[in-house]
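Single chain ahead, by itself, as structure tokens, in the form predicted alone.
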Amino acid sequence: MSRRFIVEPRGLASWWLKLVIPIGSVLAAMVLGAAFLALTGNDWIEVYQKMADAAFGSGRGVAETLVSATPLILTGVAAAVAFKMLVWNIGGEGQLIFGAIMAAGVGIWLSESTPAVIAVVVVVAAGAVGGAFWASLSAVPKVYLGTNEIITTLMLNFIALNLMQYLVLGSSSPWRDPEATQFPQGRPIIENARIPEFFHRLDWGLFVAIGVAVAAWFVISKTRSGFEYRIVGNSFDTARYAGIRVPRKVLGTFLASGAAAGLAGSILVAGILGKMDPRSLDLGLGFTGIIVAALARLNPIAIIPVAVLMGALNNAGPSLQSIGVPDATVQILQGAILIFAVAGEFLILNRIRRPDPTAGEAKATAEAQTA
């Protein structure tokens, strides 16, 4: 029996699907939302009118979404720099809490007569530094063993995690607060060191986050560093026969992703946040990164939209539970939107088609003929 469907791929897709695609995937991933929302017994209207009004019904809620997509364009940017050469760095979480801790560190040892401007960009590019020297605890092994980057990364995450809640939950370390008598908090950095907020609780590091992304595009797309990167990142062995240094461009990449997540925990202990505050930092940013970044499609310029919009689905969470709505209705909209924006993938580099019925007849009849 023949199939009645057939995979075949696409080539080259055009840049109308490129774009309708993923706006569909997330459009699909409302309706499954707006479906369980109404098996659930809930008005899924009410929800995301609700949902839209806390997140862009007022100048605050703007602001909130922002604050909240500030780390995720950093974290979208980590992801698909690697994942674009085929480097699955799937630690931008444990990263970006070892880029906090790092921001926190040098932030608290800072004298307080530090000049503003030398201390919130100490204390910024220490976060970068912490994130990059994270990743090469698995870039390295990935470069010069062969070691799966995944595993290593993933497990990364954990320790990362749990040194961050010894450091200020479990030990009288300089990043526990010692005036914090009844719940152990982490120590603020100095004043100097905090990056300026101009609207609400919005401050600059928004803007550190946009230029880095259009930095990352800037380079991919225009450069001759960058070119050698795509071809790395469409063939491991024709770049080897161009005569590129594969290693260093994989290890180089690795650092930069690395990077780009320390620079979103350093941002956040800089700006907001103004210490290392475990219950803060421990929101799974760097696992939605991942999202962000699959959902852009590796692009580090859509990113940034793609961050607005998870950005404004985390703000908009806690204000489900004044109608009796769990929060965790968004973590399932971003499950989904994942799941949508992987079978986009596949659609545009992919197409499925019938089979052509008279294309065995002709094949037959020339094997026929031939015969």
Second form
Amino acid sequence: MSRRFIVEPRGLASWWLKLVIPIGSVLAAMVLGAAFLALTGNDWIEVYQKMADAAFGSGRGVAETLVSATPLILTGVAAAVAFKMLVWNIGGEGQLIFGAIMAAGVGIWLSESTPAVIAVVVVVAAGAVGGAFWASLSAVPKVYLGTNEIITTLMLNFIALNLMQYLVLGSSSPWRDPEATQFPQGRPIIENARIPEFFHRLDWGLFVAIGVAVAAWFVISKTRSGFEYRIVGNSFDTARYAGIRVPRKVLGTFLASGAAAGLAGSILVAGILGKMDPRSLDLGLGFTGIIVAALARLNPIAIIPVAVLMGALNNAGPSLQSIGVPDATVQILQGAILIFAVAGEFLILNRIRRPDPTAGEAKATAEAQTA
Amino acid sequence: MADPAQISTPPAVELRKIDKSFYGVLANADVDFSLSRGEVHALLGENGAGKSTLCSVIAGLYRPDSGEMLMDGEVVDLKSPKDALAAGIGMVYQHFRLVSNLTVAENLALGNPEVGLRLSQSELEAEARELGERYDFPVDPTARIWQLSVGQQQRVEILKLLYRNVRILILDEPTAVLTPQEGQALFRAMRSLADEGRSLIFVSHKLHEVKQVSDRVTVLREGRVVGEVATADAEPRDLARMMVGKDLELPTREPNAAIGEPVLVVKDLVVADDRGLDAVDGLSLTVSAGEVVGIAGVSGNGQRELAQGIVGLMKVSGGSVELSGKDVTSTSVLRKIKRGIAYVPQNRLGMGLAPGLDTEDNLALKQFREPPYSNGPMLNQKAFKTKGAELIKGFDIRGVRPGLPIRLLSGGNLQKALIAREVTQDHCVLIARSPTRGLDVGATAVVREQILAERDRGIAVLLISEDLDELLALSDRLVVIYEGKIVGEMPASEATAERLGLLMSGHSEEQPA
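Now that we've seen the form predicted alone, could you pull up the form predicted together with the partner chain?
Zooming out: every chain and molecule, the one shown earlier first.
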């Protein structure tokens, strides 16, 4: 026996392993982060305390963490539902931005006297429609012509970003605030379309995001349509064989994915921003959503805590500068978590064990007998 | 050929007592083979007879477990295809080894140690053009591989070997991908290569091709050489009998007396394959209630397209399919399932089952739309459990655990699950492709039992298989498919190895060879 360890597929991982390994991955990343901080001459305990304090230490801190988590839940769900069906929608960024453009457009266009209930629902829904529309620009050619969605969704991110910047910074479109004379800004949406806040800056958008994640889980695991979705995500050929119209299913999933990302955009516009602000919408939330989805192993419910963790890290970053630690530390931690999570995924899928010498001999004898 | 001077020289390649097994299964056993200079030597045999393994041994891809190989009388030990190429042996595989976005000339240069670091495109192109013209094998050297037809790509593969100046060319089923005209061009090139003194090994299932192009034939069956003859002396019927086996075991059971009304009626069906060629070409067929019709044929003669055309997975471009008198030619797959077509595909995990879902989910893969599995838009998880447990018990599917992806079950249990699902849904026709392929004896028996039980229940069964034993054990009537057409039909009790072998290799009964 030359090999000292045997790696073999685990088959069915127990539920506690699926829980312990991701938590272990996060802890391992923090140990690595601590080592890095210690090596660069920082007091790692102080840094972690400061981060925990900023993220969870006060009501305001918790609110800000959840504010950061809200769009990540939605872009995370957007990525997860698409990836689970082997649709590589990496255009969450563009779909979020186009959702924001639609939401802001509708929010500006609506009459000031529109009742708040209607205005909020219409503006938030406009974001979902916008996101789905932006996704359809990649989805329709993919399904009917076989174009590669990785490329089209990626390119459309830049188009959406530039379109948003043009609408506010480069033209005198209705999206630009005519009263902003110093530096161009987005025009505020009507007051009645703003999502009410309930705890510091935290607004009801959080519950929309959680609702979408729960709904995604429910549809996938409890409904007939979700069963079809799971079959398609397993094998297109099997799905066709079982009488499922695969193109339609892929199209529907792709649009739903875009709608979730678009909702993230409209909730930002109708929530904390109140207008289409190009700087605040260009934070890579769509891309971070992909990381969130990967860490959550594409499970919509797991996306919620993972998004909160990522939100906490984002929120903690700026506080580090006060103790002279660059806020890029947070990015190092995020990167380390992702790497450990990928390694952890391997442990969930495979088991590593010492070879059993007697088993090896038994196998050899069995082979000798058959030969 | 019969030049006495050549007989005295040692053969270009000689194999002595070659054994090769994979995971305990013998692919080649005690194979002796010799290839003379300047001959085209055909290897004939059914699927799985060991032809490709033998070629791969000669080409250095596999190392034999025992036995030796000689070239020009000297023992050689080829450790890799690279060694073989250096010794002058090259093989054209069924799946081409070409870089599709490089040009023909660039592909020729690839991996050639003589090309060195600097490429001269114009020189390469001139050489490629010259080679092509010499063998009447014109290919545009500046064309990129993806722009070429499959036949032209094959030429590039051959030119690649000629460019390396191989003396021994192995062509593994080269005509399988060619149109008849391309095939004829290939044969002409093969002859001129042989006339130059090169030796060729030609693998085929088709007797008429072997007759046309080869000098000698070696027939393999179950990994062993069962005969070697000069082509000129070989009677097609002898070759067919050697290929299929001495005596076929005739079915011991009585044909079903209770054959009812026609259920599945296929008329002049035309189905194109992935390349757009008509793989099923005007095929007509009737299967009645309580009857098992077996379709015999060498793989790649339209079996896949026939099955997928009937069930709606491939587009039917001509003819019709009727089910109990109703036309279902172009209805959707779902409609056909609901009308009563059950289908056991050859590809269990890739098509018949969803590999990552568990067994209970897979057992509901077609019926989940209806009660009790679903209730309006909602799934009824309980029904998945209870119905699943029923089938798992009833069909003795082992190794199942809730949540365990079905792909982790053994082949026999996969097939039991697949068949359990197909035969317990409402249906009047069962189409099964190679249902016992790769199964152990126990699972094979269970699957066969199920198919006969279907027949006894009055289901019309269409059994498409390359395994003659299976066809004879189960069918009431045998139909032979060749190049997308039915070329013969007989009650299973009248089938003989010779008759089937001839029909399967393209000799129609009316036109004796």
